[in-house]
Amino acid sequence: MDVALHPDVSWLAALIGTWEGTGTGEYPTIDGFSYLESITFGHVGKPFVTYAQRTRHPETGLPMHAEMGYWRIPGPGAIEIVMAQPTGLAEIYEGAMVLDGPTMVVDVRSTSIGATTSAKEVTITERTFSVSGDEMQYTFRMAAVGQPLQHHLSARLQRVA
């Protein structure tokens, strides 16, 4: 059964399906790193869009991350997203989003991150997300570990037909 997509988040219709590609992360304590990602975007007609997030070694194939979300519009060019991952994080976003012809922008900043005891100090992360037709890129910049807001990860990704 084909569900409509609710109209409070019919702005984030061009980010429905999923996303492939490649990426690659640095950040002072560790070793720089490259790897292969996977994102979906669905909806079930509630007034979110779901949000999947995996990535795997290019060379193994063997798992590196995940996340899990839900991305919300709850006024005029404003965006919320809730995200978890399985390192003990759960994040909360909020922030812009932007139409500039045919890309579309979304630019947030963490305003609530929890955590674990077992989980790594985070205290600050943003994220930016560019579509343009069928390609999205990425940026990720974190503030962690006694470190000061910097940048962390990036991606290239293509729609998957």
Given for the second form:
Number of protein chains: 2
Amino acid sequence: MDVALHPDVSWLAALIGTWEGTGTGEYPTIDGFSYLESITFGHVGKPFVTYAQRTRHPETGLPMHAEMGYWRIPGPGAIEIVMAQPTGLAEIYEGAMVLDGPTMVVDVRSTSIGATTSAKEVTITERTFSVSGDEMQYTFRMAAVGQPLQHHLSARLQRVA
Amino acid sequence: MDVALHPDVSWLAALIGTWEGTGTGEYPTIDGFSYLESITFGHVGKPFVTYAQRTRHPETGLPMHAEMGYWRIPGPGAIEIVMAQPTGLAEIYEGAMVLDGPTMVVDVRSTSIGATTSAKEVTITERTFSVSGDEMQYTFRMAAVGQPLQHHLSARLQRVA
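The form predicted together with a further copy of the same chain is what I want next, because the block you gave corresponds to the form predicted on its own; please supply it.
Below: every chain and molecule of the assembly, starting with the one above.
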């Protein structure tokens, strides 16, 4: 977009673009797995940033997970994320955004997880994103299907656009 | 996509594509308004359909609303929608999909509306979509900011792709 980033989300400027990389996942109820990932952050000049993510199988290239939503900055250092999951979950995250030297760290926790009748039970989710220049890392922790909160995903991506 | 629609969402085949049209909105707390709209339904061969919507101002062309999410079919005649709103809302809808002659009607009501701390209060939302060939109409009803459930939006779109 040629339009300028809305001042409310200027703190998120470092995210705008497309990121690609690889990740791994684990959870007590499933086999470990790895994935290729693409994340795009965009904007239309309004006070939010769009987020769209897709993962693919590293050998077959077939689609695995996807999710999308919006990132908002309600005030200095604060962040809100609204996320839709094709697994039947609608998540609200809230948390903090801090600068650690050249690294921007976004640390959020679910405050609401809506679920369709057919969705699996997920009770808590936490995400930490770290962005430093053209490098992004994230981790994802989850309490789901009767398991306590624990590590589920980690990935490392690079800016490609 | 060249990939076939997943059998679980084959009932949604009539939606896949891009739709454009116009709509109008009203609510006791705001002035009436009109908008240009584009809706795209897509898929990647998995058991959900992606939904992305944007509206623009009819004179200035500037972006107004946007929302995105996933549509799911948990069983015959049933439908689940997961929706992320940049206004800070994460919605779950459930309802029914019926065929009325050549017209497919999707009628859903919110079962969960998660909200960020900074979001306006929305307590109930209802949507009805009607699709007949290349014509789509929808209406949207809402209880929000202390007002009872009532009509908010209606739009008429045509398939363009």
